[in-house]
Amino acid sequence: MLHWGYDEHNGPAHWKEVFPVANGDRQSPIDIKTEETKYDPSLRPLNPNYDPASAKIILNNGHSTSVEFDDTVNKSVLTGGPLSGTYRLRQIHFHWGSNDEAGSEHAVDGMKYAAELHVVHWNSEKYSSFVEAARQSDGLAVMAVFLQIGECNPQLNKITDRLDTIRIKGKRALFTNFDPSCLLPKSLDYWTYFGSLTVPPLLESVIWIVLREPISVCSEQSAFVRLTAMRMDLGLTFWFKIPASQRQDIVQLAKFRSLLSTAEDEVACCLLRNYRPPQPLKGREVRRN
């Protein structure tokens, strides 16, 4: 069976070999053509209400880095927008590229951003668990936030400062007292459409809420950072010779690129990119508030 990933031999072009739904009618991500979106006056403002105490762990699953939240009760929820009822926060994770030109999954009028944050929720009013909800057409709600190159984001440092502890696939660490609202832009205006998970099993169960305003992130600011990402054996040597006070100023996106998609007993391989290209719209409507 295909061990899916983002390399040439197991990347998105091959996922349909094991997951036929990859060719389905509501696959994600998409290229949002702004002139073709439809204004819908019935769409309400978004209302994220997150409890920092619900954050539990940060982990590297080999495909991305994610922060997991306690979703046993309605501590952290998303309501409003295109949603009917309450959607409970499950996790946040990131997608990025090997350079700053592309890394987001969604595109806007053909333009890709450097990275993309996904805030994943499930319909806790209708379903008893995330696993059950993920198989229903209205089971999940994912809020997407674009990251564009600019000033370093001090809120994002709360995550990137911990990435050294989970660099190897399978590693996890405690991660508490974190409110993902700190990573949202000032404006919560959005586009919305019906889509799917962007990673296998690609289930068509997601109500997508793509925020129109990006947040900033800083990228590599010295040549050695690119070496860290491309040559792990040399990069780590150079990295730890640099004072910790300087490392934070040098990287944000580069720290994501230095994560490993391999476990301790495997040859080290950096996760330089982890995004799926835009999929055909196939007649779906993209609405905006």
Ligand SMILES: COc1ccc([C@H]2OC(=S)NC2=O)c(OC)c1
Second form
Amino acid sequence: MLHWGYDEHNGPAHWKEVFPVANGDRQSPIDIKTEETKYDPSLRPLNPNYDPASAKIILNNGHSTSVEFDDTVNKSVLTGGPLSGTYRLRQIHFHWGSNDEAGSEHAVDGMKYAAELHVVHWNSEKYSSFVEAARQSDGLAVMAVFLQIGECNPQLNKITDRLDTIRIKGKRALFTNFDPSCLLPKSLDYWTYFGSLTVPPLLESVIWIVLREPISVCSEQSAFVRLTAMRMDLGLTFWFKIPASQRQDIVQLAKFRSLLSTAEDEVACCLLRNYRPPQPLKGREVRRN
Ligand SMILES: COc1ccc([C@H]2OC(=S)NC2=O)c(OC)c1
Ligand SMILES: [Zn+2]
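Having seen the form predicted on its own, I'd like the form predicted in complex with this ligand now, please.
Entire complex below, previous chain first.
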């Protein structure tokens, strides 16, 4: 396999050829069977505490778009929940699919959402860097938030409005004064289990915290269908009366799909999907608060 990706020739089914841990005992994502989750009274409320000044840049690394944070001090941290100690915010990024029917990495009773936000933290109490923590069984804590097709999400525009400036792999832009809490749902109820990074090297160092309540995202497909239905009702050519500039706002998810997985000197290829399918649970327990 040349370089891993999400296409037929280098996608998740091939990753084990280079990263044998892909067949490990605590791989992510998983399909959460809600009936089999176990209530755990010892689980505490989640306590995200982020300083918007920690946000630094937004970038396209070829397999997702991420916002990177200054993690040289404990300015933006996650405590509580299943965690013992303080986990420092490192970055956030997204996973999505080529259509609205799939795109999330975790599934709930077999159901996939259109996309999934990952908020990545590392255990700064026990380890001295993200890279060191990523090699430890309790090194990372990733909060996952499902994105469900619906109304456009004004908070998400802060990110999707910037994607046209980082279309090419490797591009980055200043991105500060951003508190990722604005992308969290009202309820911070969660499921938690021990898993891994969902992208090579698939390190088995993640305490997963999957929020049960999704946030909304709009997409061209669903918006177009809604508008067409509306146009049928109105019997007017309603759609073409919207100035193109405004039409832009109804394509949040489509903007992720127009990012390129290729660099300047390569033949342009869109990053249409970047989700790994659910992996075997292998006897692991999923707890809920
Ligand atoms: C900050 O560095 C990171 C963050 C996340 C990942 C992947 O793992 C999960 S979870 N989502 C991913 O995209 C990663 O993989 C090498 C490195
Ligand atoms: Zn991720």
